[in-house]
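Take a look at this single chain in structure tokens; it is the form predicted on its own.
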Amino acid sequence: MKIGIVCNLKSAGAKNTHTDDFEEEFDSPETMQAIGAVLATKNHQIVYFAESADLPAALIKDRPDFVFNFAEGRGTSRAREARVPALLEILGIPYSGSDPFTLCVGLDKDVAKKIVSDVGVMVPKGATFTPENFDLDSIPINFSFPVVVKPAWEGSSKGIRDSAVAKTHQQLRALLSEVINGYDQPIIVEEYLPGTEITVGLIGNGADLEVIGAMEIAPKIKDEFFIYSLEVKRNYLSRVDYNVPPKIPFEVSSALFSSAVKAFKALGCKDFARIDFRLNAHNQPVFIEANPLPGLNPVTSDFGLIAKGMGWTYEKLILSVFEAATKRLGL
């Protein structure tokens, strides 16, 4: 089989942005030529493709018969995650992971908390506040502090930085204009959590869907408002321990897949994805977000780490999701 890999690729700065973390989301070679490693040993040619206005073409001129997708697509739009998938289905091209509608609203954190809500999944408390009728004077003073500001169509933690928690009414003034006018785009201000964060990850379709297993994101240094922020995760490994499996009582991992396994269909996911959460101050699990195209950094990605966690490795984890995708194709 012919597969094709499209990603989107860091280039050597994000010149001419507003933000530092433009393309944080975006991918390393490393990461591109280790999946297609994996894939090359079951026998399959692997092509290599950029995510840009030329993709169309080169989608034509050497077709492949499946494409392994983890472009994240560029510029600011809700909708970016979802042009490789719409693409492909144009061109009658069979593809790993969710459609363009599940990426869509994977993206936008508003709208994902209101669908798994609808299914009994816990979500937290907040508002969101649009670029264009923001207003720092319409700003309500009723918010339960301390809470946190955080674009709502970004991944990556882009956008949330160690100093996303506001405390006082005056620091989610400061914090809302500031991230309104670094993002073109809502922004959500919500409850801050007490609790552990998790993130769990799953693998396949249907009945064949598994949790592979979950991550607790436990500081090093005590720190009474902690946040999975930028800077954590660029600087991981003095930052933070990942825990896997978390620990927590039985009970709590219980319901944390429970919720994790309604939020992945609830919002249509196929073949992987992996579904935050936060325990509030009762250790219960509320979503935060879900990431239907998680990375795939065979060294740095949650995801990976989940797995190796669990005794994986990084070739039965790709080889997973391919042959999730494959048999929910029928190829």
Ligand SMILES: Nc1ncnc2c1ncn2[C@@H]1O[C@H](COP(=O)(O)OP(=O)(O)OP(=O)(O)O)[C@@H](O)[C@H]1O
The other form holds:
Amino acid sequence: MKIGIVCNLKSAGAKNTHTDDFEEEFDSPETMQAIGAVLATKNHQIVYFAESADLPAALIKDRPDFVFNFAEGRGTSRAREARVPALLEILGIPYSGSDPFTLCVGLDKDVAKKIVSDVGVMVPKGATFTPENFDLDSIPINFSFPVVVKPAWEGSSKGIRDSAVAKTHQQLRALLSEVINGYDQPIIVEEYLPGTEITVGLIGNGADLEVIGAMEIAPKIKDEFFIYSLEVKRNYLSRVDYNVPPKIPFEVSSALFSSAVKAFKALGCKDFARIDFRLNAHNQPVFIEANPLPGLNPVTSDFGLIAKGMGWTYEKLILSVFEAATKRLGL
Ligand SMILES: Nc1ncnc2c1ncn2[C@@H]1O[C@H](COP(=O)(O)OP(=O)(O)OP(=O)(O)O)[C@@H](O)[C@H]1O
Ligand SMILES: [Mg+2]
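Next block, the form predicted together with this ligand, ref. the form predicted on its own:
Now the complete complex, all chains and molecules, led by this one.
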């Protein structure tokens, strides 16, 4: 079959943008080629497409039978990841991964929390501030500190620096005005979850849905208010250890996996997703956010690291996602 691979590659020219993490979610040519190389081993023809305004014409001109989609989308809209799947639906081209609805919800952490909370998964308590009616004096003073301050519609820790934890009302005011000015979108202020951070990888659909594994993100140097910030992700080799499987008791993993499956289904994820959790002070898993389009870099992505830690090759990871999609689509 002719497989199209659609993605956004990082460019060299992101210098004159508002924040230096503007292209943080975008992919490298190595990731694109690694996915293409795996799919090509099964005798498929691979065609690469860039997510751009020229994409509709390119797909019509060189129409693939199926698209392996991992385009993050440009700009700050919470619909940016949904655009390629929406276009593929217009053109009638089947694709891997979640549909436009789930990709929008995955990017809106506030809405995602409401949906997963509705099926009994714990979520952090918090409030969301919108830029339109933002007024520093309207911030309630009764937040239970510490709190995390983060943009509602980002990924790859965009807008979540090492300094994103506020311990006082004064720090909260300063952080909120900084983040609201840097990111043109609502800002979430939520309780800081003090426990172990774990991300869970899932592949499949319906009765075939499987938790492939989970990974603990442990700071190398003890830090009372550790977060997996932009700086940590950029310097992961020196800042964190990745433990697959996580060093947590069996009952905690069972609760975690069951919450991950519930969240995956409630959000309508398809084929694969990575869901981020933290334990609270009572060792209960609390949902932070879902990534229905997780990074797939063969060396550095959390999903790739989970697979590797579970003894999977990169080939097995990509083919499992591809096979989940083709089985679901009856291809
Ligand atoms: N309520 C919270 N309590 C403690 N830490 C938090 C909380 N919310 C976010 N964090 C920290 O900030 C990190 C980034 O947050 P989050 O996962 O929401 O961002 P993201 O940019 O969507 O991440 P990804 O790279 O997975 O797309 C988390 O991995 C976690 O370490
Ligand atoms: Mg995350």
